[in-house]
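A single chain, nothing else alongside it, follows as C-alpha cells in the form predicted alone.
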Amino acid sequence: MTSLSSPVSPSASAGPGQPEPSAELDALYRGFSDELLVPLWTEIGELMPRTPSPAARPHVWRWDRLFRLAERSGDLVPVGRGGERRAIALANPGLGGAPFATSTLWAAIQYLKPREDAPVHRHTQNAFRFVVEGEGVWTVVDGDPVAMRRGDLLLTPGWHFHGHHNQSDRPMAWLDGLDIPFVHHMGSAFFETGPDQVGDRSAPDRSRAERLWAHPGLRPVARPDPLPNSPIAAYRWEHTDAALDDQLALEREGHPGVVEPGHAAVRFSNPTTGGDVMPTLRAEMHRLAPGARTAARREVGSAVWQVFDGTGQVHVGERDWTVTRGDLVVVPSWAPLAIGTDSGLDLFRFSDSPIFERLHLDRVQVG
C-alpha cells in the first residue's frame, strides 16, 4: 500500500482504468499527499482483493524444539512483577516479527518450574490455556483453584484475575492462547497486577466453578441469565475423550454425528448461551480415525491447531507437513487446510470464527 509520507505519483504508462500521466496529474498526487489523502484507484487491488490475502503465513513450530527452549528459558528468566509469564510466543513470519500467530491470534508455550508461582492479573483478553502433558499446576481464577492436566482446556475470561502455582516437583508446560493481536489492534487493552501472592494454594481436584456448572445438560436455577464467556473453568479431557469416541462408534453402527467419514468433532461451548467459550475465541477438538481424510476446507478468519496425540499430515494452502504430539500449526484466513492420518490424530483448534460470524464477514468452502 502506498506510503502516505511520500507523494503518490502515476505509473510511467496508465494500466486498465487509471489515467495517463501527465504534469497536471503528478501535481494532483502531490496535493493528495501534502494533505494526507490517498485515492483510491491507486489502492484498490490491495484493499479489495477478489479474495482474502492475509499477511499471516502457513507455518509449523515443532513442540520439541518449543519445549527446549522452555526449559533452556527456565534456567534463565525469573518469573516475577515486570515480565509477569514465562511465555514464548510464536511469531508468524509474515507478521514483521510480531509475537502474533495471525493478524488476530496469539499463541505461546508458558512454562512454570517446580514449585514456582506466575503472580496474579488481569487483562481484557480473553485467555484460555490447553495441556498437551503434565500436571501438577493450578491456575487461580478469581480465587478459584483450578487444576490442570493433559488434554484439559481451561479459560481464563478477560478482566478476571488469575496467576498459576506449580504443585509438583515436575515443571509444567501448556499451550495459552489468547486474543491479543485483536484487542491490540482495536485499541482497547487494559492490564491490571493483582496480589502478590497467588492467593488460595489449596488443590482441589475440581473447582468451584466446575461443581456449579460442569454437568452436562444442567444448569444452575440460581443463575438464570446468559453470560459473555463460558462459567465452566475447565472443560476436562476424560469428557472429550468419550464424546469424540462415541461420535466415531455410532458412525461404525450407521448413526449420523460425524463432520465427514472418519472425522469426529466436538466444538466447547457457553452453558449459558449455547454459543462459544468466548466472545472472540472459538475451541474445538478434533478425531481423525485411522486412514480418514478431511476435505480441502477455506474460511474467513484464522486459525492455530496443536497436535494432541497421533501423527498425520496437514496441508494449508501449498505447504505439507507431518505433524506429531504438540506441534502447532497456524492456518491464516482463506487458506485451503486438509488433514490425513493413517495411524490416527487427535487436534484441538482454535480460531477467531466468533469474531467474523457476529459481524456477518464470514464465509466457508468446502472441497
Second form
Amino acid sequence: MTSLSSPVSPSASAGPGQPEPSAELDALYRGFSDELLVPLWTEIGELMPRTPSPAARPHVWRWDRLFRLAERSGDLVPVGRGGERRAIALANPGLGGAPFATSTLWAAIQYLKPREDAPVHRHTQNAFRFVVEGEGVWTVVDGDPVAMRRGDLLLTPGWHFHGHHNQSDRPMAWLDGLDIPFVHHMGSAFFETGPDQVGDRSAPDRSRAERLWAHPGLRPVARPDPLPNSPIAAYRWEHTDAALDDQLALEREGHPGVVEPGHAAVRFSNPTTGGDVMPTLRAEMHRLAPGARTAARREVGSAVWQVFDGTGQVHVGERDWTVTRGDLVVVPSWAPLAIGTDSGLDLFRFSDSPIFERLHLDRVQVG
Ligand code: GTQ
Ligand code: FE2
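Could you please show the structure of the form predicted together with ligand GTQ, as a counterpart to the form predicted alone just displayed?
What follows is the entire complex, opening with the chain shown before.
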C-alpha cells in the first residue's frame, strides 16, 4: 500500500479501504498522474504511520576508519575556495546516498593539515565542532579566535563568519555537526564567502566570547537581552568533566541530579535563555559509571552520538554494537536506544530536539 516513491498500480492497492481494480479505476489513476495529483488513500500508511517510521536507519561509523580516510583526503584533496572544507559526511544507508546522517542532521569528520587554512564563509546553517582528539586548530568566529582541544564544544551559529587555521605542526581532525539537511529540505540555505584571509592569527588560550560570557552563573550586565544563539563560543572540557564527575559523586553521597542510576548528563546551554545552544541543535555530554545501563528510551527527532572515552554497548532499534573512542552512532526518530558499559563510558550527543519542542511535536517514551 505504500507508494510514496513508486507509481500507483490500482491492482496492487486493492486491500482494506481500497477500491476494486477495474479499467475505469486505471483510467482514474492515469488522470491523477497526468494532472500531478496523488490520492491520500494510497499513501496514508506511509504518511500517517501509527508511530514514526523515518527513512534514516540506525548505523555505526568507526572512528579509526573515518580517520584513515580523512588522512588520505589530506594527501589528495586541497582545502580552499570552492570546496571550502575538507569535511567528509556520514551518509545514512536509508537516505539514498545523500550526505545526511539523518533527515535533519549533518555529521562529518573534518581534517586540517599543519599550517593549513579553511577559508572564511558564512551560511544560514548552524554548526558546531566537537573535538575527540588533538589540538592546534583555532576556529575564528566573527574575528574571534577560538582554540580547539580534546573535549571542547565550539559553536558557529548561523550567519556568523568563520574560518579555521591549523597553527601547529600536526594534522587535526574533529567532528562537525550541522543542521544542513534540515535547512536544505526547508529551502532556507544562504551562503556567502568572507575575506580571503582568516584574519586574526593570534592563538589565545581563551576567546573573547569566553572571557565575556563563560563564567558560571555570571552574565555581563551590559548584555541583558536574550540571544537566539549561545554567545559562549567554547564549552571547555574541564568544566564539562567536572560537572559530570560532581553528578556521580553526589549520587554516591545520596543526593539527586543524575538521569538514572550511574548515568550523569549535562546539556550545553545558552546562558541568555537557559535553552539550547542554537535554535535547531541540542548538544549534551553523558557519562555512564562502570556497570551502568540506561533504560531503553525513544524520542521524536534524531540524534548522533560519539564516544568520547571508554568502551560500551549500544543498542538502537534492532541493532547492537560495541563502541569505543570516536565511534559514531546514528539514532533515528523514535528508535529505542539503550547504552551499557562495564568499564565506564563518556559520550557526546547532538540532536534536532529543539525543532520538535518548539513545534510541540516532541514525544518521549522511557522503558
Ligand atoms: O567547517 O564551516 O562539515 O561549512 C560542513 C559545512 C563544516 C565548516 C562542515 C561547513 C563546515
Ligand atoms: Fe561553515
